[in-house]
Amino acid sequence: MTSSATKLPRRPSGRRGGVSAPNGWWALAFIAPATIGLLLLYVWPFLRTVIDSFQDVPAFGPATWVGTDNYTALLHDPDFWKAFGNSALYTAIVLLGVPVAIALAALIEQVGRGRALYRVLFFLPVVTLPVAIGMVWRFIYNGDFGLLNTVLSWFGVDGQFWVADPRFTIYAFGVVGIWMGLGINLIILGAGLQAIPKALYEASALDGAGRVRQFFRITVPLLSPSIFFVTVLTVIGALQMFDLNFIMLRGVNNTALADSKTIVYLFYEKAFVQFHQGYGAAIAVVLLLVIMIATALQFRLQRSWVFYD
């Protein structure tokens, strides 16, 4: 009597664990351009600027090597720490648009129709070029007549030049900051608030617990992981803040620019209008450094507020 025990089927030849070589070929083809891209455009030029803040790199000519002294001198630059200043009360501005980003989202939340309307309103500052925005914005915050000035004369307020008073433009560029940002942190918060289970409001309404009640004892806390995380993109956002600076304040004597600048527009006026490379490769890797600790500060701190399911 023949055997009818099923064989085990047979490992084809030239296989490694499941996959012939040549689909291994294949797959290494697939990939090569985004690894290619990533290196040429990401990875290289972040080693580049590392060698470059150890070197003296003028516009014409070979780099020389300098060690740290472009580091000495930045920390006794009176200029990088004014713009540092700058840049640090720029982002804890931006982040006071987070509890008025979970407000805006709560009560989205609550509307029965128009929902999708109202966060496709929010997000349009998100898809506009920064330029627009920034154009825009000086015209509103323009000292002789613009939208703002209008509007609080009309209460008998008198004007300011927010973006010609260094005194006002931090600020200024804050309420913008805060504005953008709005969308993509609505989105985001929106999507936690969905995920929070009906039945913990409906048990919460029952046992007495009024609308102010629930949003700090059951919305809070189970959103506190997006709100963790809308918090970091705000943080590293707002200390490369960028473009407002330059769209906003550039202008024929505009006082304002010396006392205003953040650290990225300080990168940018070392290392290309200046043409001081190696200064400017070293206020970009301390800006890293920068964003790398508040991040891990911010990891620290989330183990004693988010709660996780």
The other form holds:
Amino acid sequence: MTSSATKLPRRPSGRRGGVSAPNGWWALAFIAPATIGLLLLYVWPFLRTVIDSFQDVPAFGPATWVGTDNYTALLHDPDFWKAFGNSALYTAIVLLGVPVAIALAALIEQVGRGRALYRVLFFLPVVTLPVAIGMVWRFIYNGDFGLLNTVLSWFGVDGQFWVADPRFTIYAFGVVGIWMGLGINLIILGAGLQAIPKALYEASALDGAGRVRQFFRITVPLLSPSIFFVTVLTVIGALQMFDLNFIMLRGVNNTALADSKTIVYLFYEKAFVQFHQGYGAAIAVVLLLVIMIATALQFRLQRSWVFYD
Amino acid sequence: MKRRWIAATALAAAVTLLTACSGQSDEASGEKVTLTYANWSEDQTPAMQQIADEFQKANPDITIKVQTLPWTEYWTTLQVGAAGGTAPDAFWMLADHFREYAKGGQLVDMSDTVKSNNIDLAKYPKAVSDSYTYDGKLFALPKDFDTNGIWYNKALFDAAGVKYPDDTWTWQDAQDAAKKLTDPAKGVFGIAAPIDAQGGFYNTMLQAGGSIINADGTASDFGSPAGVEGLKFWTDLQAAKASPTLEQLSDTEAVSMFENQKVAMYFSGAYWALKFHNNAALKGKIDVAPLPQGVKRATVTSGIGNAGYAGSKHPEQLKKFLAFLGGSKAAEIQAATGTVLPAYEGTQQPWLDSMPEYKLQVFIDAIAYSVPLPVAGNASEWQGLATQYLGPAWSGKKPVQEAATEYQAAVDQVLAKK
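Form predicted in complex with the partner chain structure, per the form predicted alone context:
Shown next: the complete complex, the earlier chain at its head.
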């Protein structure tokens, strides 16, 4: 921040001499609220988290420096690896929502009137409180009285305890995750679709291309920047999933909880329930690294499939 | 020139803002101050407000703002607030969270207040006031307390032709009744047997003659013969299918099962009384009896304490309020509204009278054989491991002894960390 601040006054001075210094200070004063806010609310907590991850931080009172102990403990903690696996599985499931969103976006584009209505309907979960969503799906998944099992019973299928049996919980979260993310993905992909020149479809139709062929040869390649963007957002969001875990498996007596924690849930539990804030900070730092690596990897891979014209 | 003028104005505004902030912490006597008082119970908020109003009548200079936080956010908010200097002035405390706060110097030491206000500590159940003592100092005055009993559904007992539980009941009577009351055709179970510490296996471990955590807080007792006996009380009920499965109880909590009349017996605390009393569907159908006895009678007891934040800007006024919260007047308001069983001796009659349809005396009689809820070490950590380790025993996938020994090892490991 300081480097850009000191540079600021110089730039105008090159063109019009004289007014430089006071103008620069004013500019600084104007960006100060945003800068201070950013420093206080993002940079400082981030640095604190990194520092805390090398410390033993009790709930209250002084912290003690422990070097890399937290990280060593983390790597040998089966709970961490289990949570890591759960988050990875959840992310993989939620990614299945991307092709669903592409297909739906293309279908909605075909709708003449009432397109806006569809968009609103799919967007509703995005503007609904995650807590409310978690509560509603908890009822839907209820093994004894849930809507899902009732519907399944009409077809003679035996219901399951979707959020109490650890074999199913992550998949149950995944379905909700796809549903929750659909709205925002549809908006981004829909905007991408509208940017595709209609002439391309007309020309290909003249050349005898059918709908399906058009979809895979025109729509998907030209939509690939939007698809890439949506994929990156989805992965980051899915790796940070906490709310569904927190709400749907609420209560220490949930039989599935021990096997179904996501990374962020584990972080919450360590830092805020068990008062091991240093250990929690280490989890947060590792998660940050994982997200950075996953995102960097996607940027590397996109060269081979994303088409920019 | 104009620019300087703006700058001066901005500076002046900033300075005013700063002084305005610092002015609030001015501690001059007679000045009006506001204290916040946080709780986690929507049900109890009206009574808390009534107590606050009563206090304000006598102390017109102090305004009390009652603040209700959802249970799921309460402890996180309190912890972050205490660390960041923005915690409520007065708040409810629980024994299993208490140690971390007291150890971290976050709570107002009440020892002097007790002396200067002539508060008689003998008026509170010793088990509760002991649980808010750290390093020989008292940090919270007991607000209420709870012991456990058998909440039972008379209608389901009548339908199955089973005699109601009473103070002669042994473990065997409870087990037999649970099996007889179970009717798979109607989806009715004799009892709810979740992995519940406070209302469940802590009590039976004690009744079997065991302890839960030893006196100096260094080791647990889950794997001992008495401990396993106490756990078996519950796993036997699961094995006999006299209780909903753990999965069912995860999806629908035991108390909801009881309220929906799907289970005939629910071993739990006095704190449900008002909720059940307000449930029209349960009118005239339920009552309460003492827990059955094993080798001996026993129940764990705990209670909420009213604690003050050490970082409060108005420590004197806060101590005054805390003393009032611990006194007989606040207790009487809680009792008369049927809110909870107040901790203050001699104020419990109005609570009994507020819900005459239940034999609530059971909970008061239980004080005689009550044992404090164990809260040694990092209690939230080792308590949180119960479902993970004991789950396989409840579902019959692992022998009880094996699961208990493993849980004991895990708990002892947490206890070993200072």
